[in-house]
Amino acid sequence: MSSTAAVNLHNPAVFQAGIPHEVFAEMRATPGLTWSPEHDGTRGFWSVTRYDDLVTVSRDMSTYSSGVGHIQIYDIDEDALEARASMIDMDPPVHTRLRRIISSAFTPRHVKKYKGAIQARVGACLDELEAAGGGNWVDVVAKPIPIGVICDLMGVPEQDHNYLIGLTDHLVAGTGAEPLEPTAYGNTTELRLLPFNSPAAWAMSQYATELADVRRAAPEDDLITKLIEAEIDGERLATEEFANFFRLMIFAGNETTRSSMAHLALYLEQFPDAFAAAQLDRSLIPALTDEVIRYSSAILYFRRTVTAPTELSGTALDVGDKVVMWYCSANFDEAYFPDPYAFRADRPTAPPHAAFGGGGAHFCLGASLARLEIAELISDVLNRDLSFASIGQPEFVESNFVNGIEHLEVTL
């Protein structure tokens, strides 16, 4: 049992105004999985749009693999798989061993230690916004906070934060429709061998390698030092393995939280009652934080590849089939989230939303950190009683992978 998608989900333009909710609602209501045919040389794929099915795929890593094929919709060559692989592209037990190196830094108890530093960064950004009477919320608030926090953890010098923001922007640009300049940053590697097909991936690898050399000469109490000193099966990470790890940490620790923070400004304007409720009852902030994360669904999807014949939701799947988990659809599944398009400060946190994944080994490592950053931003906005006299039209990032906003002008 299956159907064919009514729109071309290969095309980033489908997401140019945000999540196409009507498209995904129709797919959820149609029995079986939905097929997106081959497009522009990229093989077709099955869409997983319902919460139950997404959880099944997320937790069955032997049938639905991250290490076989690729984690994004487009296809890449076999030699590129190895060159581009980071922890997120691997299955257990390799994924588990790599994750264990840094997992202690992201436990809820450990993350609480960062609260003061996060509050300082949030406060500085909102001070700047208030002093100017407004501005581009993305540049002034959403971008600097998460990159600052993850760079502090990694051990990246403050003066390099803006450079890494630019690189992550250029990484996301690789998921859009426009071709990128292959030689940007002095890159000489074929784009097909680079994550996101972006020369920024090469530049970030170069930066990571240079910073690792500095830490080898002068170790510090940071994740860079921890990574270069860690041993997996008696061996330390090779240069490219370390660079891939670094790039994943910077991208995942920055881009996703940034996107949710960017959308927060829209929600402050669109759903004032939810924030007014939290203003009166601060115990609602944790649930409101999760509602921001659910509603924004910063990462739209991840793909898995079928490794054995199976059936999902009545649809037969063959070895090698591409299965795409649309988090932005599962997060609005009516069966789990009553009145899903309502933005509620008191929405129950069980069942959990799927923005951090559907469980299993690949559940988002930085979930506790992202929650803390967004909660502190909400708290400070409420403390200052900030509101907008006007808010412009959001300029969305051109991508079918990241639900990001590039520009959003606000006036206080």
The other form holds:
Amino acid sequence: MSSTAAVNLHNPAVFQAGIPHEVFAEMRATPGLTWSPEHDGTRGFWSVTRYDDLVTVSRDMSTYSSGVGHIQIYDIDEDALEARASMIDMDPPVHTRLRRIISSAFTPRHVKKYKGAIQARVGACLDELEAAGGGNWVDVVAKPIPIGVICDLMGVPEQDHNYLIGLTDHLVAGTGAEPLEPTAYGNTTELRLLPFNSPAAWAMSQYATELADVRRAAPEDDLITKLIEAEIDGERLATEEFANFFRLMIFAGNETTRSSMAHLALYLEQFPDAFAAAQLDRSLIPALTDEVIRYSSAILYFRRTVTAPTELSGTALDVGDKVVMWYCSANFDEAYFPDPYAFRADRPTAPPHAAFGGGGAHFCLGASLARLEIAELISDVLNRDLSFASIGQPEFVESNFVNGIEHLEVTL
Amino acid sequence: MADETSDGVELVGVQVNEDTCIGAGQCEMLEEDTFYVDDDTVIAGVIGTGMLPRDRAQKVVDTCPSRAITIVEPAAEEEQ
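The block above covers the form predicted alone; next, return the form predicted together with its partner chain.
What follows is the whole complex; the chain from before opens it.
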């Protein structure tokens, strides 16, 4: 493999115009894993691009660890790893105990209870867009819906939603080229100790800690209360553990669905046939929803670190090797998704796409919630027969970690 | 455990491995009359008759992120 783009996947600029599909197609066609050499003093890494290999890595959590090393490509010190650790940075059985505190709120049966509230949020956003004759689809539709829904579940008051949107925007920007000032939000912590090396992570921890104090005094039926009251082996979560959990939930529940919803507007314009098919046959909406999720691949990758010598697809791996699972490649693996770049309302949903992960303990906790939010947005768009008179060029978030869109101007 | 509906569709049994189930609820999403994720344990169990048409059972098996669901083959059932 000699493609310059392939070896430069650590560089957000490679993703500046969206997923570089031709680069990943070439990597998938090349036997073994692709090696990206050391850069900026950081150890090189192996790229996993095929669906089969990604599933293997995802499910073999003892060989491919989330708890050893960072889950992003860049390396961080041990104390920094510890300072930011949430369940996503852990392996079973600790991961399992933490996940179970809240996982019952995200089962399909529970998620259905949020349907009315989600419909109301979707309706209000589309009303606003229609009243204005258009606008930035990201700001008016894609951002407010998911943050509103996850904040409702967590128990974050409505008036603070925009503050949290702002913070997560900075966290994502932190994976790109231009970080915030180190002292932003009054931060005093060394940046290397903060998730995404961003002062916004510090601000979110502060916010979480204050809200936890409010709930300790007056418990509510929400996930914040569940988290502060939960006991693991007889002990409650420490302040930092709670704050890290909160940050994970807000980031994961917000940024990901937002990206898929942002791309949804592009797909409406690019693939009208798929939406026309669902307009005629509403039973296609679940499959169309998963197609939006597959095609947008909101999280581009997660990394694992090898804990024992092994071999994958003929490539020998050693202890400490970094293995990067490119979901945005596995989701277009020709072997599993025939005609992968076709956007279809009737694509079979089994085997499932890898946008919620390749299985194993870290399978996306919010999968059912994300599906419901996106399905409700599609339904309402179809109900209104929404179409765009014009749509601008998308401005992508400069990141090799999330497939975000910053700005997408539409007129109705 | 093979069975047939009145219109001749082959029905098979399904089971959940409680040790590997992570409670993602993908089975409950696909077949809510057959799978139920318990609120306390957050582990899936089989409810109702536990029987599904083979193609639908296979879809649940293929979708489960922790491969915790298996089809109970008629031959295996007879041996027990």
